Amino acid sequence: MSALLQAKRDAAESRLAGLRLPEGGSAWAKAAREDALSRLRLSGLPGRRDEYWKYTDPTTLVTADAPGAAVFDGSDESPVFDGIDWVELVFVDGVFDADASDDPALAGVEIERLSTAMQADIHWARDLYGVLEARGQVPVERPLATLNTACATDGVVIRATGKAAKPVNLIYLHQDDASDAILHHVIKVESGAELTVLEKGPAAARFNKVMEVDVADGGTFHHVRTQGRDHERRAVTHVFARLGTESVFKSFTLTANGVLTRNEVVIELTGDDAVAHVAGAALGDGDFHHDDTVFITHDAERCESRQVFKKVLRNGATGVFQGKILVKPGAQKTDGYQISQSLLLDDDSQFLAKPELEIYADDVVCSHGSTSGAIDEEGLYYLRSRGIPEGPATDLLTLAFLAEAIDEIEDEALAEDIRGRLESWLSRRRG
């Protein structure tokens, strides 16, 4: 064995042993913890030599202890999707509220907490607990999710088998300055049906979050998420989908803040003519580090994916984005595409870029390319001509650099408070 593998495993073993095991539940929920936990002490937690981790550090997410992350004081901001009708699930620090949250009953879908679902020896949930995170654990290894397999006590398990009457909003509330949650979402979404599920909130001084979402044929998913403004925080989460025939994914993440983020998204696109649209927009400042992976597999004919991430930084904030297209071999007609972008406000930032393509069809499209630069001058000078002051003109020049991943949202009135969301904030920077 490598001194490296066994680094990891080491890590692997240090953070278990500063976690408490959950005990009971059904024989499938049990099977699928001992699964989890056998994979993650095979491979360990992931190092900075990895191939997939060399643009971030991980060592503050894999550590026994979590970092101390201060809370941050939002009463003078109006609530995110303020307005919007939705089903309120609320967790405090990684733990379901159940005296905050409303009926969930309301939202006109099937959800249960998770520690419920795995109690029962028959139910829906265990054909997709663990399941798609082991599947997106090939050709490359994502041990944090397999942690939370292993570990994951609270979270949500939602069933739509027809058009939910209301999206579901699953807020996070930071409370306790040394909270380290561990949440697991399983998502289910039957032929036909249609459900929008929104996330928002910092959650935790340490966060790790897996949701794994099935859309069977027909069927259609909206996510959009807003990650807290708790600056101090670090946070990875994991979205791993599987989408049938003619069915459609569509995600949206807004960030903002945040000293570590690490998003990944693992998409297997298995039936004929599936949509999946992934789409970020980032805003960091100072000491940030923003993350984005995602990784889609293009396994039928005829199918579309789109990649559209846009990130803001000044300051010396530091972005990544690592993007893979893979189209397998009979999977004709696919049409992909990959754009990641940075604006760098200062000569500080720096923003770190790995595209892939790899193709094993002959008749496809697909395109990826990522770029980095400085706010437009041209386009600056024009509206100083205008009469517009250099703040608010940037300001307009950085939401039309944004404006592609926000257009990715479905909802227009949850794009219009996203669009908001980032003028407050480019307003509060300009101070």
Second form
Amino acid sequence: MSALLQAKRDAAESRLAGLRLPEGGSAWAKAAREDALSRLRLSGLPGRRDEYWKYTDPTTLVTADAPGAAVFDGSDESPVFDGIDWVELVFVDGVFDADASDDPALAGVEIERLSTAMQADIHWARDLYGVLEARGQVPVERPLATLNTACATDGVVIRATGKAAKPVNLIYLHQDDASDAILHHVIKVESGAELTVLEKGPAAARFNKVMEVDVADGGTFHHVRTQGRDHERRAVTHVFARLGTESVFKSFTLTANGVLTRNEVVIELTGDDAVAHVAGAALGDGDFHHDDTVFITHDAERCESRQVFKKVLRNGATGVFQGKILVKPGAQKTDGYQISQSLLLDDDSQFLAKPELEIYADDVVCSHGSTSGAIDEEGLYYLRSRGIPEGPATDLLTLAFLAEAIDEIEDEALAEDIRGRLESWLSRRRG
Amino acid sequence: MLEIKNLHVKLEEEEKVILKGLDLTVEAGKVHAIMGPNGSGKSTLSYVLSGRDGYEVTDGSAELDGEDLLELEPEERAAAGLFLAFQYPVEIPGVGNMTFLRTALNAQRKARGEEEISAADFLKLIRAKAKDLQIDAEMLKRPVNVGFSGGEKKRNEILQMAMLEPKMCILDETDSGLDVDAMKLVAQGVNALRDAGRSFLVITHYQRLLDHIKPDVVHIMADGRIVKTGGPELALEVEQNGYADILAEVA
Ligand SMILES: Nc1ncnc2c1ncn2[C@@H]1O[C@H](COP(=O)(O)OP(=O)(O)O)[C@@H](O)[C@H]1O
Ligand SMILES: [Mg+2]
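In place of the form predicted on its own, the structure of the form predicted in complex with its partner chain is requested.
In what comes next, the whole complex appears, and the chain from above leads the way.
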């Protein structure tokens, strides 16, 4: 065994030693955890020299002790998605808070706390928990997700059998400077059903979250999240999605601040004519490090995938994008699009991008592009010559830069909330 | 209104001098035209007046109603009433034309200590002005100048001018790239704005625009200076004989 692998396995053991592994539960839950545990013991946890972590140092996501993060007071702005009617499920530092949550009654939707579901024989949860995560380990290992499957005690399982009347909103509160949270959600959108899941908040000082989403034939899943403005928070999140025939999956993430964020999205298009859109807008300042890592596999005909990621970076902030489109043999008429762009507001900031296409079918259209640039001086002068001062003119151009990502949000009210929030953040940070 | 004295301008990055002692006075309510060969510095003059980066004023002055323009930021010049219709209007992807205009109008109002225009009043105003320039609702919604034809860009400049109601309007080759109908439309837009309190500086190569926007005074510019000033007949002379005779005469 190589020294590198040994180091990764040692890291896994030391991380596991610092965790209390869940006990009990039904046979399937135990089996899923044990399977994950043995996979984790083989793969180990990522280190700095991992190719997949070339641009992002995983050390603080891996260590047994989580670096703390001061709780941020966000009361100076209106609550995210204010005015939108939802069913809310509240987690405080990674623990479900039933008292703060709504009664999870929503027509056409079953909602259960993960710990409860794991005691029972809920066949659809059993068929997904750790299953999509395990499938997502090939061809690239994602051991932090495996760790999550092995150790998660909380989270939510949601099954939509019809058109959900309102979104389910997962609210992640951060109250303890030293919290280290693991959450695991399982979502099943049955054939023809429609569900929107919102997520908001920092969740904890350090947060490891996995969301497995299975969208059956003709199902629709929308996901919009904002990750919280706590400056010192760290997060590694994974979305594993499998899409059936003619299903739709759309996910958007807004990130501002956070010393370290790695958002991985792994999507498998397994049914013909499925659509997957993943988008993100990130605003980074100073020691902010934000990594979007996306892997989309086309394994059916006539599917469409879009990746639109935009980052605005200043004062030495770092943005990372690793995005891959894999088109398997036979996935003809694939339409794949990927764009990752950064707007660098100064010379200290950097954007590292690794766009990849791997195509084994001959009749496909795939395009990808990645750019890094400063504010357009000509545009700025034009706006100023019309009377718009430099600050607001820069904001206008910044919002314009982010627009393509935000436009990916289908629900206009949610998109407007994000736009308004960005606008006020930008104008406020000008002081 | 506009008073330029002995203006010397060089490029900031290079030792290239472009304006070499330019004098020009435009009185309130008047239309002045500037004609001159390519490269004589006409666009540079308009950029320096509106505050574009990259130029260095080494001597001379430019005042708008007694206020030193050269001291002001571009947005302050705009708020003071200066407007430049660009020779090459800039495309701004992602910023809607309407949002842009409303932001600009309100920024100017704010700078002048006036109240912001309400959304409803703004809509009413822009619809009326756009109609005159045959700019449809679709064009108002599109990102600023993106995908606009040459003619559409120029009409959009005039729309901005009509909305912002500046007192000193500089038009840099607004007629270039326009067919006759579009030029008439633009000229009508300009003429509708003519007013005792508003002045125009119309930069053009062609007499034909001046058939529609009648100038009070015509200047010939060459090698960074105004070399000859006269009435509208000067434009006709250029049209017939080109610049050669005039340049020879003043040389
Ligand atoms: N930013 C610039 N960089 C290099 N040369 C410039 C720049 N701006 C103007 N010039 C030069 O200055 C001269 C005058 O240009 P311009 O003002 O555009 O003239 P006009 O509008 O009369 O055709 C030309 O020789 C042009 O090439
Ligand atoms: Mg010119």
